[in-house]
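In structure tokens, one chain follows: the form predicted alone.
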Amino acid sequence: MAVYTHIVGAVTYRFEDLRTLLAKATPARSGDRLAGIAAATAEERVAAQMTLAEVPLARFLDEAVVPYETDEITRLIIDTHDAAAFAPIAHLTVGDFRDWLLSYEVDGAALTALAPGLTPEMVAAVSKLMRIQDMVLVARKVRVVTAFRDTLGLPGRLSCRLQPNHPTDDTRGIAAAVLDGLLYGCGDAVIGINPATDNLEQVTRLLLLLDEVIQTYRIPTQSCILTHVTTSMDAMRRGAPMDLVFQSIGGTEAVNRSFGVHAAMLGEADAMARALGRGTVGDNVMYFETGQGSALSANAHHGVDQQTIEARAYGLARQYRPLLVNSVVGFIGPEYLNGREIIRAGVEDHFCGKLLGLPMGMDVCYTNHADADQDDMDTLLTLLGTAGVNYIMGVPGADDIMLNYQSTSFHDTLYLRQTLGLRPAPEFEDWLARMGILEDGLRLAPANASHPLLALADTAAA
């Protein structure tokens, strides 16, 4: 295992291994300081970044930051690496790779072809050498298109997950939020509920509710109850109308074990959901959520910085061709990220996921006790829209009354679409036009008290 050194004046900085070098080169964040792995000074951080810039990309194939022998994600990353896809950049260092990514000649087609040849550690490493504008520019080149009942990720499009959570899973409250979101043109990514009561009976009841709404109004979207993957599999065995299978995942085998999941289980769930054949324009059926800091919370980070661990979660996710992936970037709390750090972390996560070939969305959010505010979220939201994010969250009033955190609202989706000239998914846009909700793809139609969707409230009350 190599030792990495850098001399600044009379001081020699020594980094014992690649894992240490990556941690010390990471832009400052609370979680790495809490873990005791962050650079002690700004000078040490710069020395680490300068050292990292000289590391050959091929080195990441020889030196694992989490041991191959004890971690199934490391084994997935190494065993599925595509050497032919990697060949065009195999001679580059991390610093050279940054310059290559920013060059005029490298376009979306080149980056799509490269994705199977990149490891999460490579993309995490290059992000540590990049400014926010660098990551926005590169991520904007990449479009990752997926489909189920509508097509997500196309150029010039921005989708929204309609998130109608309710603290008691009350059907009237959920229906009101669904109605509100649909009338704002939201819900094309998924109508997804975090259930307050996470058991098979409740999950099945909510699946039936959302399926009735989607089928009754012929909405070209998909539903998801964000329950544990094993509950989703049990629901499918009982014949529940399952569109997407959800699971939170992390970047090490140990953190996923704390979530009660492993790679084979995810593969089984993916196969079960595909076999149902419920998609109409595609068969991407998995929905993964991630977040910097989860491995540290589970004491499962192996001394690796939280941003690199996050990128490794994307290395796991891409094995299953998911419809949706998003980082819940500020949800885990101020121990891991403050407002300023959330902004950079969100751009990093989007950049890394896109380079690895994932359909990245973002929950632009923060917990109520974090040193962050809505201005921070507006900044990140606008950066991500410019960078070509696939979708964001739509929460009534931006305040999730079940999970007790601040996210983005239906209005935030309208803001990005209007400001950047983005439209909903094409099939969903057509439905919005037929329903008299949207005009010209961007403008909400005038309110209509006799709108057929208002019958949703009567359905829920019954």
Given for the second form:
Amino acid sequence: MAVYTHIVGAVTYRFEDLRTLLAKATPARSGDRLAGIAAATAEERVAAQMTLAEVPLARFLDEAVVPYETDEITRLIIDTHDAAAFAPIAHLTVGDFRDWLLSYEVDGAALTALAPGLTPEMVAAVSKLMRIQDMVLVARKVRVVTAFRDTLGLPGRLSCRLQPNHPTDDTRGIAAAVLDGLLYGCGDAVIGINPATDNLEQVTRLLLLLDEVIQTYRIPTQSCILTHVTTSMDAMRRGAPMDLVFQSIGGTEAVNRSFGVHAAMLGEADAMARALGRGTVGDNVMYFETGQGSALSANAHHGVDQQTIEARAYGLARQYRPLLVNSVVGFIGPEYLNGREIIRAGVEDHFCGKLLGLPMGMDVCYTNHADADQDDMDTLLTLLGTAGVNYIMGVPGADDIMLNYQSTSFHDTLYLRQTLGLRPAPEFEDWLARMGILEDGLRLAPANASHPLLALADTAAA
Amino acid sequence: MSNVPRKPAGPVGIPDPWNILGKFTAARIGLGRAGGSVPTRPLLDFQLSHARARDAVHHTLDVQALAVRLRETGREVLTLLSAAPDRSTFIARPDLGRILGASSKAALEAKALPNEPFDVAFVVADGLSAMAVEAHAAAFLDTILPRLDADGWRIAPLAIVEQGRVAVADEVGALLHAKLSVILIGERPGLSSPDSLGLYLTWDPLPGRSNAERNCISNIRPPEGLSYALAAHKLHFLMTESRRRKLSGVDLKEDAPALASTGAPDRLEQAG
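Go ahead and give the structure of the form predicted together with the partner chain, now that the form predicted alone is out.
The next block holds the full complex; its first chain is the one shown before.
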């Protein structure tokens, strides 16, 4: 095992292996402190970053942070690595790679071509040397476009997942929130419900409800019930109208075991959903959620820092050409994060996902035991809009009454679109215009007390 | 200054005509708009809710009052402490909330237990909302325990754990020699629900069990959330199936109509 060393003044810093070096170099994060792997002092952190800057990128192909023999995600990363795509940067160190990413010459096309040549660990490593502005600038170069019934991730567009959760999955309560979101121009990424209980009958009932809404009003969007992948497969076997298959995933085999999933299971679900052929303009059918800290909660981190593990989750996600991927940045292990840490983590996750070729959205959020507030959310939201995030969450009033956390709202989506001149997905924008909801793609039309969508409330009551 | 602003005739923010649909959900729908932004009044309503939720997280469980109340059921009640000594440590160090403190562990190890293992151990922990436990734990136990008695379940002494998280029930269940553990725990306070009780069931509780090995029923919070009767009905079903099949978690998923509830839906660790 290589030992990495660096001399700062009179002190020689030694780092046992790549895993340790990454953990010591990672920006301060309370989850890493809890895991006992963070830098002991601020100077040690910078010394580790200086050491990391000199590590050749090629080294990451020789030294795994989680053993190849015991972890299927490491095997996926190594076995699917594209050496030809990696060639343009094969001679660079991590520090040089940062400069290369920032250079004028490297554009979106170059980064898209590079993605299969990057490993999650390389991307995590370079992010540890980058400031927020670096990650915003580079992520903004990359567009990752996916499609199902509308096209997501195009330049100048910002989409929104309409999240109409209800604590007892009450049909009328869900329908009322769907209506509210649509009338605020939201829902182009997906209308996605986290069910309060995830038994098959309930999931099927909710799928039928959303399918009816989408069909009745001919909405160019897709639905998803965020249940366990095995429940989704059961629902498909029973003929339920399934657009997207959801699953929470993490960056080690062990954390995924704690979620009750593995790579082959995800592949099977992906194939099943794609075979249904329900997309009209594309066939991306998977929806993944991730979040720094889940491996620590599951005691499955192998001594690897939480940001590197998060990037490894993206290494898994990209095997399935997903329609949607978002980190739930302030939610999983929220006790580990304050507003400052959530903001940095959100920018890191978006950057790493985009560089690895994923259609990154973000659940900009916090829970009530985190030391964070709406101002922190506005800051992260604005940064991510600037960085070109594909979609954010739309929860009525930013208050999720089922999952008990605060995310972003329909109004937040309108704020970001208005401030940055971003428009909904093109097919959805056309629909909003036809329905008299948005004018000019950017501003709300006057509220209409006899809007045809209001009949949706009666549909659900029937 | 001659330019004194005139008092407007009404609110400048424009209400939404569909705000009457608010009768169907506690979600913040129909808030109205100022431009495309939230009008001042709903903005400040949100801030007030957030302030209350923050206060709820730091509320301390009245253990003695709860113990007195639970002893009214005629059962033995144990009061235990996790390894987190106080509320602020508990929030910063989830790992300490998942294990018993040394003295509580020693007390359980020294406890004389019957030779035959208990069928189930009930644990009550404050989690992230002591208010939820104070509001709902005793009333829920009043609903479920008589049903289990009638079914012949052998129930361990009831354990209250202060500064406890979900996984502490693994250790308590193991030390009480129970085949199954059920923890009632305060869920993380939401803006509109500072007192939501969650419940996690684990077959063969042992330290180190993972979330995929548990079944969860959440949002026990009448009248807005799940009623005690329905939660007890679901739990009774899950416990019976767990005992019959000798497992819990993802594999216990059942197709029985509107009954089984498996795992925290997706965003794990609601109560940690």
